[in-house]
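Here you get one chain, nothing else, as structure tokens; it is the form predicted alone.
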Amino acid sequence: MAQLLIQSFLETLVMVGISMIVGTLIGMVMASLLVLTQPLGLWPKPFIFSLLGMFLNAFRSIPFIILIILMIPFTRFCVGTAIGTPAATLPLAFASSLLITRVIEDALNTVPKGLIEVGKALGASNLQIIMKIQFLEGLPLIISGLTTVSINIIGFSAIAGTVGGGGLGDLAIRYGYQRYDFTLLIFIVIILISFVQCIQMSGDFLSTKLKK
């Protein structure tokens, strides 16, 4: 049982890690574009802003279990299968990118307008203002938001296990629930709680350090 738990935990770790890295990269680009193109942004483009906003809101409203099913053809095309850890990572990365985009957008919009005006006065480009002023100033909030998203993605990874996505969720369904191994279920719950606590404590510590 110990070997199964370790293997499943590593699968969960891979799914969450890859999806968060990919989601953060996509989220940074999408959030920057939203902040730039908003009506009072550095490069106002209401049509692009509205289109991106509707896209994000539409897909964020879809429950994750349904999103996995909707993405099966695309997942099978990309990784050659619709089950297993690689297949589950793709919808997880997509879901995380949607959440992270809004987290980063909100953090960037909290930066005082005065700092942005100073950047303009110094001749900084829009990209420089976004990266060197807004991202740096909003970093504590971004870290805090990423911590919350990471915890959500751990929950999503468990949901992915119900459709053969691998990881602790899959182990809980196949061995804990279907074989009535409640001891295994308890161990999985303990591992998930510990995992979440470690992420939350690390995120809180880093966010607090960056605020000082």
Contents of the next structure:
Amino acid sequence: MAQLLIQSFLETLVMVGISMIVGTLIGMVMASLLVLTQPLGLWPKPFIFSLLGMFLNAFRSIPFIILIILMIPFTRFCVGTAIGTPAATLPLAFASSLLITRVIEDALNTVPKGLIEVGKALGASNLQIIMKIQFLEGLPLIISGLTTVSINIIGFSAIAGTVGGGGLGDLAIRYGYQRYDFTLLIFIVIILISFVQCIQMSGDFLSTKLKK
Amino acid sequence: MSVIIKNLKKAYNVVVLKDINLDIPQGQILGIIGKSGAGKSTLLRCLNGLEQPSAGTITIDNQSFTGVSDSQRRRIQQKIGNVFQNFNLLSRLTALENVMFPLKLLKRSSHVSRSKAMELLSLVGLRGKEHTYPNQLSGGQCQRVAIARALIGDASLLLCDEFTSALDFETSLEILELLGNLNKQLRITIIMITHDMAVVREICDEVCVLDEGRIVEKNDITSILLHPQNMVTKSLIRNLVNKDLPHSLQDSLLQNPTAKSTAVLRLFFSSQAAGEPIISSLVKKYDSPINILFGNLDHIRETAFGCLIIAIPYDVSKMNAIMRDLDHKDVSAEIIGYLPQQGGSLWPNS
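Now show the form predicted in complex with the partner chain, given that the preceding structure was the form predicted alone.
So here's everything in the complex, that chain up top.
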């Protein structure tokens, strides 16, 4: 049983870890684009801004389980199969990049206008303002946002079990629910609770430390 | 840096600035003063490149700052230092890193900019605070960091936007003194906008009064304070130069003299005249008892100036001679009214 638990935990870790990393990278680019192109942004392009916003909102309104099914052809095209941990990671990464985009966008927008004007008055380029002022100042908020998203993604990863994604959630459904192995279920819940606690605590710690 | 502004206009939906002309020579400290909404912030934002004027030109050090390419504008912007009302320091950088920030944007070697930043921090009096974060510094210290940051790009023009509003009076004075010293040491031109005449009076050479988007008055600081022409200027300095009688006494003043009345004169004197025994020489020469009703001596930068309100028993021939005499001594005198009784108590109810 222990081996089963460890293996599932590692699967969860891989799914959540990869989708968070990919999601953060995509989220950073998309959020920067949104912040730049917004009507009062540094590079106002209302058309790009609303198009991107509509895309994000449309996909965010699809329940994750339906998103997985909807993405099956694309997943099959990319991964070669629609079943298994790698196949489950793709929709997870997609969902997390949607969430992370909004988190980063909000964090960048909370940076006081005065600081952005410092950059402008210094003759900084738009990219410098985004990277060296907004990302720098918004980092504590981004970290706490990413903490929340990663906990959400752990929840999503259980749903990914429906396409044989593996991981703790999948294990809980197969052994706990379908076979009614209550002891295992309790263990899974304990592991999940401690895992989430660890993430939340380290996220809080990092965010506070970065705030200065 | 010298700054020349010609026919500057700025309009959004409404006209904010109209027909601004200013010529600011290198090394001058110019105060732009006005009530809120007068357009002074917009004028400053045109100067630091945060806004583009709708019409007119700005020339900085013989280089055009308006109607030029972004890269040309950025090159000039890098030579302009900005000090903001709310300091605008990056909260996640230390004092030293904040000062180095402009050079980091220019990708200068961090070794050189580091030693330069250290130097500037000690110049603004913050030695030992290099590794402190802004929220552990007081408002005055934050503004000092901001000034050091404004200077690190070898700025020769400093634009200050209501930079004392967030500071208490004592701290404001310290910061103003610092700016005055920097102006003397480094010969930098300083343009500051404020609604507070007290700020302007501390260090400005020239003052320009802005109202409803226009320059309504521009003069050297002494003239502005002693002989304001415009209503707005007068209202802005009302609290600063006290030259009016208390209301109780003002109400008892008469417009025309009677046989036994006392003339009330207001005298303005500045610089050398402030050092002379004007009153006692008048008393001796005309053998008139002179009563001082109100007096005020002050300094504007290096110039001493004063205002006295005196009462002299009214006598037509003597009066004309006295006025002539005062005029010779560079004292501007005006009769502001007459009190009915001669001698005795001038103050009602006393």
